[in-house]
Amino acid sequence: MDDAFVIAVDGPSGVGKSTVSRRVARHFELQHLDTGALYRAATLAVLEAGVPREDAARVIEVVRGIELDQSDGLTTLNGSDVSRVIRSDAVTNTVSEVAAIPEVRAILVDMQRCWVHAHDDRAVVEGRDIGSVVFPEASLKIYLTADPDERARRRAGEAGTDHGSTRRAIERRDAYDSNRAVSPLTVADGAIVIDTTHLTLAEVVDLVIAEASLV
């Protein structure tokens, strides 16, 4: 591997991005960045400031003034650990709208690039636009996908929610993320697509490790 080595892992919710990314990062002794958690933390800041998500100018102002970081699997907002609260329903129901604001994405993309650079440009970075926008020159681009029913089953199992409502929520977010004007969820040029529907977590990790070992 070169000194600089970035693995971009993209895909919708419920495909195992976080767990796969963490295990691949651990295997290669790379840093791991969950960019979705950063968008959630930015959304939490907006909610805590009492700013309506429809007020783009004020949302941008809030996001521009915050400090975000990740270390040892924890996400911090202005120095406070928010790893749990960013998974709340309030954040989940709002994050796609906040993340769709072009200026918010520009701010967060810059943060993500700075974070990776500060970690010697060696990281596994997961999200929805990593291979297409954030790191288009990534050493390896992976796109994880799965059947919507299987994704809903996994997510409902994690959250203890109803399968039907979980699937509807996933479909809404997929539509929102895939059709936004800026940095939509898409398969990046050159990405290797892995359908995880009928694969175990270990099998997916092994596939990504095998691909990374060839780079």
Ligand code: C5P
The other form holds:
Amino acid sequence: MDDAFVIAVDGPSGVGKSTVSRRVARHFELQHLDTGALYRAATLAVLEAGVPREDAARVIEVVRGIELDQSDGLTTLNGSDVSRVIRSDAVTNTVSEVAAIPEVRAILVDMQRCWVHAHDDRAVVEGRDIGSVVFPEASLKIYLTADPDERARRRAGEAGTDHGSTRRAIERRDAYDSNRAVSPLTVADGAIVIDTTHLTLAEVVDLVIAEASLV
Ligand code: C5P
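Could you present the same protein in the form predicted in complex with the ligand, rather than the form predicted on its own shown above?
Full assembly next; the chain just shown is listed first.
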């Protein structure tokens, strides 16, 4: 495989996109881009600037002025590693509103395309709109889904939070991400839908690898 090879992995929160994407990337020796981490880092910059998320003009100005990067699973904001702090509740509770601003999306989509291009156009890219908007010509499009209760169980296990509040937080973010006007979470044309509710992580990874091997 010497040519461009992009695998798009989309789906809602807590479905296991990151772990699956990372493992598939390792298997095929591809780069891995977690676009959710970029939206989170942009949101962190907005919070640190003290800009209220309702003030779209100032949010856009902040996002326009930042430098984001990702390598070896670490996300940097203006050169500093922010991989941990972007998982804080403050960021998690604000990110969907920031990500719903069309100009913010345009800036980050452009950044994502440049990043993949700079990595020889060979990557597993995970997010919400990768197969539908960012890379509609991806070699393979995967849409992972799972029952909301199961997603909350997985997320609560990772984060050490309680099931009820995790489920409510996931549902709130799902509703926001699915109903926004620009690039809502949706199954892209041509995407292979995998319901992971009753599958182990290894089974999901194997399914994606099998699909990618057919491309
Ligand atoms: O994937 P993760 O849960 O970290 O993403 C955080 C948030 O970033 C999502 O809830 C969504 O609002 C936004 N996002 C997005 N488009 C993407 C990736 C993430 O709008 N491609």
